[in-house]
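One chain comes next, on its own, written out as structure tokens in the form predicted alone.
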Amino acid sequence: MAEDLTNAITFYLSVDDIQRDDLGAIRHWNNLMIGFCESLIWLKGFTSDQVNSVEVKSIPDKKLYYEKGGKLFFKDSLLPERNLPSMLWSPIERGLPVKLPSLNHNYFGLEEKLKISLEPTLIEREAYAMIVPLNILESYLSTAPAIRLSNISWAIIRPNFAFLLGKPLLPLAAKVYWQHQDFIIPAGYELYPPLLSDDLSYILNAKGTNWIIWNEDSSYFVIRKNQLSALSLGSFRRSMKNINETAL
């Protein structure tokens, strides 16, 4: 069998320096190295999966290369495009530092205050959580096989709603979310600017003990991870019983 040399190829990506915020979606890929040459930002160290990922494809006006013999070739081209530029390389998180002051609700300062918000995105990610009305969940649990619930944990978050975490998601009419670190974000949205998402995650949840659930209006609420329990009809009934007894 012929050896697959794909992973032996060194891939490079370049963008103009003014586009550094467009790199926010890949800033957490700690296998990447970054360098600066004149007015360009260079990245190297991509795996073949990363080069072909939605995150990379979504970066506008990028140039993708592979290296051979000290020359750079456009991806999928057999003709050399330019010489490999000479520069110093450092880890991407060091080359793209973000300095944030103490937390001030939804505002964080760089040179000036910057609002953190949710913005629609075309990037597709696998759904990982949902918020579902309790009556819909109860109806489903009454007939659902236990195996279908085995990877799902849950908690009641409001008087009439439950938060479900895990995949595959249950086939329910519910609001769906995807996960980024300890952030649970509505499907079809991402934090803006994306460059700050890792730092914001640390500020809001430094110990990693909570899930941060974002709403589409850019507000959020917190669920402690130890609040969640394995989903089953029995755990649902016990939780509902506790709520009804507390309300008396």
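Numbering follows the first chain given and starts at 1. These figures come from a predicted structure and were not determined experimentally. If you superpose the two forms and keep the largest set of C-alpha atoms that fall within 1.5 Å, you have the rigid core. Compared with the form predicted in complex with the partner chain:
Annotation: Cα of Ile147 displaced by less than 2 Å between the two forms, core superposition. Residue displacement note: Pro171 has its CA displaced by under 2 Å between the two forms (rigid core superposed). Relative to the superposed rigid core, the position of the CA of Glu126 differs between the two forms by less than 2 Å.
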Second form
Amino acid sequence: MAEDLTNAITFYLSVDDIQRDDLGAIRHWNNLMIGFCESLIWLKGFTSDQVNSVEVKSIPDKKLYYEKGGKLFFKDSLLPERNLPSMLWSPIERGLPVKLPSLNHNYFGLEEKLKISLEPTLIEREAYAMIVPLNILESYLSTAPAIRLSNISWAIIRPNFAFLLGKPLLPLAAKVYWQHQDFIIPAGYELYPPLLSDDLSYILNAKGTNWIIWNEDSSYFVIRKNQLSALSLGSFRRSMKNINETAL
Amino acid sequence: MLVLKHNLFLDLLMSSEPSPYLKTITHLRVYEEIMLYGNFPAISEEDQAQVGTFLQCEYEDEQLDYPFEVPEFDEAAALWGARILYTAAQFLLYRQNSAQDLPNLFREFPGQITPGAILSADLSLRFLPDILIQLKVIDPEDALIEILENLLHDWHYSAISYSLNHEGLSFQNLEQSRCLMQLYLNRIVDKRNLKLAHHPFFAPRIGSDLGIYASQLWTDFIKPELPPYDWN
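Shown: the form predicted alone; wanted: the form predicted in complex with the partner chain:
What follows is the whole complex; the chain from before opens it.
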């Protein structure tokens, strides 16, 4: 709500010095000024909204004044209560500094470990990769139109599976995965805790040169991105020929 | 990689002085460039045999990429295709023969055009459209252009990248061989030849190849604002 400039009333709030911690809830209002006078803490610069807000109302044992002609009146009162005290005003952040607890050298909780796992999720994402037995892939490739393979790159995973990456997926009965950064995660699962995925990605794959493929049992394996090659019938047959020759 | 698989032929090239014909054809297949050695050198029986063996190796290598059952290699067709291409390339550079000799030099394939023959001849003929384009740049009125276009009309698998007159094309061979059919469709999509893709013979087949992914794989094929080519 916009401020009513014609009705600019200056509000003052005073609390006892020992109640300093109760002002924590309004410390972030950086339009406030703070001053210290004897055993009282004074605040000024409230807007009319702030004066009526829950944060102010919930401060116990406060005294709320408005100022007129150098006198302070209790809010909603017509009788002057006291004179305006003279003091040095400073911004509230400076008057109420935040103290951080010092480092606890005796903290021995370092052995606690987070278990990273895959958890089923209801969030739906488009599948991006699949792992398929070589014989199923072979029978599809031998009749497939080349255009359907054009966006897909692949690698052989021992003993006899192929890893296919790219959209649109091939119409094969296979395990389907989706992609999150450089992680290839089984469809229907996501990393838990999800907040750690950036750190995990940095630890496992700092240079971003690998695909990290997760299994449902939270184990993973790594495929270098430059190990994948474009999928075609010729590529498949030549690879199989190579494998058979090295096996002999 | 490409060069390695030709070890056998590199040996052949090194051991004895190879004929210009063999050198041109191997260079064409390995580097996809035409390199001519001399003006119309004679082609001996031995050259023919060497080029035939070379093309057969090439065919065996390429058939790894062929889907379904691969048709048999047809050496006569492969040699005929290489010969046509070689002569066309010569004519691109040297013009000493008169126009009357042209039909003699570009005689039609004497054998039967089978799926195997089409794929074998395509090893060389696929480069013919590029030569045709060069010929058109030099002289659009050239009599050779019409002769070569007439040849390609029968061997239209090699001319998918070329804007051929598509009237009266014969698709009998395509229906005979699923391998050739699939290769033909693959090449139409690969060369993005919309005119041919919208031909009533191919449109439903390409549609079923693309499936529901046509919008991702080949947007132009299904674009409604493009009027289909009028075949009548």
